[in-house]
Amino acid sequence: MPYKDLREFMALLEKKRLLARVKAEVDPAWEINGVTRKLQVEGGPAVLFEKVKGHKVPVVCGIIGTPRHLALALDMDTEDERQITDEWAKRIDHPIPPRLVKAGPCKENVLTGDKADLNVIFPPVIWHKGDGGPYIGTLGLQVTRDPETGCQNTGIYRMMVRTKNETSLLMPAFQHGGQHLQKWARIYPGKPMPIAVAIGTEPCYLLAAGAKFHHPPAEDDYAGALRGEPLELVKCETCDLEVPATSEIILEGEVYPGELKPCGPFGEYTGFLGGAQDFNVFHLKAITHRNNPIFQGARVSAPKGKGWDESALLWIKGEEYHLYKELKKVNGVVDVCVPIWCSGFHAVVSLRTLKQGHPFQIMQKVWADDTIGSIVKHVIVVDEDVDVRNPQEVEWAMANLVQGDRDIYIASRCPGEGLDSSMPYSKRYWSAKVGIDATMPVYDYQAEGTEPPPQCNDPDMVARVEAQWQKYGIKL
């Protein structure tokens, strides 16, 4: 069954031991930063930080850290990545329109005018050390809607609080958000596009918001198809924005195409401090929410130790369920892992080979993706029986089926991302795409008149062995 708060998920998660309590008051300068990152070096649990020095508002962290939050998100209690990639894009398949509801949760306090603080419901805290403030936006999902056909996006955009009733919003061009106001200054010049953030609400909405999907129709139809059942909103207050009516907090606002200010810096999920830039704001102009909010966030950063980053573990899962499906269209393609530890910069493809070639045609295919082909800067094609979600085998492949000179593709002056560190800052946003065909060379094989080397590891050995392993006596 779907859960229909980001509470009743909460309680789900702290039932199974996957959520702890913080008791102890905590200064929101550095100790939630300090705690967090322990955490996701550890693997988790998520963390309810319930005193916040100086505020009233309760802080919550890590709702989907691991995959088996991802997993228990769409009601499976499962750690394998495989399985919930196939339920994923199962899903999807099948969006379920949302439904509108006169009232919900998030209009139990309506405050305007002078009223509608950013201080008062958000506790200042600051993620990384090197921070230019204190980010709301970390786990903040903006609502827009395409001026032209009528459909809602929703997104997870960088928003870092100014004033009390204005942010920074990184909204960029390639996100629908950002092609939303691009459009909007067209359409209407001069004047500024509405937009809603709510904040802490039922998990699939929230796994909706960090994927990649085509519009339309929505993430709210998205969010349907994760959850199983119709996702219920609720019309704003200032505008005909709909947003989630279970959410802990709804900002409203409006953002005036080519106003910039200065943001940041920031620490990023590939493991670096981002430098300030100039970005869009958003101007405050109502506040909803819940009765006894929590606040929902996330610390940035890049995986370390056993552990994941909760704002990549959304979005490159997102990109990975998007790939997927994608190539799942193309003949042979077995399995696709975009590893969270690689900043969405790798993306690591099994494939049955049907014809010469075949490998650099998934390379292709990758890259001129509209939504994600300007991320993945490295395509790495491996055999059907490669895992791909295993380093060991990939790089096995890699060491023992790789000739330089024959399988490793480079494209230069491609689309690139903003962050990618290995450019310096005035060069960024290219970047020199490169493909590895770690697969078998079979066809130079055949065009010798020869076989390629059996493997032995020996699989059905392998299964009689583990059909009786009790009969061994050995723990492992």
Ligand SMILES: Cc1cc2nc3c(=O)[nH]c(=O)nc-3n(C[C@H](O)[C@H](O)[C@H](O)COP(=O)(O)O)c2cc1C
The other form holds:
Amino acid sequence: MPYKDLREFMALLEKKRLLARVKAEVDPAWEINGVTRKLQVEGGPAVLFEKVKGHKVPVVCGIIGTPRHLALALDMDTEDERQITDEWAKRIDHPIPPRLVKAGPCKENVLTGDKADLNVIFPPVIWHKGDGGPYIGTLGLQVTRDPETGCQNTGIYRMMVRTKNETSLLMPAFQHGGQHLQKWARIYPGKPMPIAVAIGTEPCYLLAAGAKFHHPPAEDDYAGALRGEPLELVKCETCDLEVPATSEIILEGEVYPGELKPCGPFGEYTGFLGGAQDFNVFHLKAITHRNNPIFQGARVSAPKGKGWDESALLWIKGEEYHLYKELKKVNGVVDVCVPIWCSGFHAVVSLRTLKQGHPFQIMQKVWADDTIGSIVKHVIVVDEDVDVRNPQEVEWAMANLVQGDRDIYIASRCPGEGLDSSMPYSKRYWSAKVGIDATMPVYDYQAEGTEPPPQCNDPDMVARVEAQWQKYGIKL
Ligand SMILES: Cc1cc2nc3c(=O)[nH]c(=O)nc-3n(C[C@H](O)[C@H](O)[C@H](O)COP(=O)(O)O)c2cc1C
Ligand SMILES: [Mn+2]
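Show the form predicted together with this ligand, please, because up to now only the form predicted on its own has appeared in this conversation.
The next block holds the full complex; its first chain is the one shown before.
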């Protein structure tokens, strides 16, 4: 059964000891940053900070912090990432349209005009030392409507609080929300575009917001697909956007195309502090929220421990699922991994090589993908017996099967990512792409009339020992 709201999912996590409560008072200026960092490194539980110094609203982090949390969000009981990927790919083939309802808990409190104050509803959390201010939108889910097709979109675009009713909004043109804004500016010049922000939703809507999809249908329908039941939406108070009825907090507002103000810096998913830049501005018109609302946020960073970092998980896993689906259409592709600790820059593909040059064709297919081709820099292709999710096996293949002057392909002046620290600021958005063919060069052996050496692992021997392991009396 899908979860009806964030609270129901939190209760399940708590029952399974995957969510901890901090009852001690914490300082939003540094302590939430410190505790969530440690929990991420330790692969620890999600955490609810019940008492934030100087504020009434509690903060929850790490809801999707490990493979186990992710599986539970999808109502699965596994830690096997391949199984989760397969299930995701299967479910999103069957989008389920949302159901529009008249009322919902997110309307328990409706605040408009002067009463709508960001500082009252959000504890001023500084997620990283050096951030330019408190960010509310690290897990704010921004809803916009395509002015041409009418299809809604939900993405996660961060917001830094500037005043009681104004935030920055990092919604670039390569994202769907940014594309809506560009279209809006063309169709309704000079007019502001409505935008709503849902915070603290049931987990499948959050997963859909972070992932990449082709539209239509909307993320609403893909969230339905992931849940197996329609998502319930309610109309906003001040515009025609529709948002999840059981959300903890909804912000309603508007953004003027072309209005830009300084924002940042902000600690990034790459592990580096991003620079301050001019971004869009969100003007608040209304806040609606549940009684005793919970603020859900994320300490965005690069995973460097046992945990996953939910920001990396939410969008990099979404990237992997997209690529998995696209590449599985190609004959020979076995598995795909976008390692979450590589900031989306690496993709590893395992292949049953069917023809000469096949690995190179796969690399080009990744870079040519219009959704994530500009982000992925490095594509590593390995044989089908290599586990793409095991970095040791991938590194083994690169060490044993690669000749630097034969198997490495470099393409210059391709599209790149604005947060790629390998480039000085003025050169970002241009990138070299590198493909590494770490498959056995079977055709080269064939050309000289030989066969590649067999691997020492005899699968038959492995299976026989497994089957009678008891016999040896060794406790593992
Ligand atoms: C915690 C978190 C913060 C994010 N912040 C931003 C952001 O500020 N700007 C941005 O363009 N993408 C950001 N992303 C990535 C997008 O949400 C992601 O690419 C998503 O697919 C965008 O939705 P869209 O494909 O509908 O445009 C963030 C993701 C997460 C999980
Ligand atoms: Mn989208």
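Please read these numbers as outputs of a predicted model, since none were measured by experiment. Positions refer to the first chain, counted from 1. By rigid core we mean the largest C-alpha set that fits within 1.5 Å across both forms.
A11: CA moves less than 2 Å between these two forms after rigid-core fitting.
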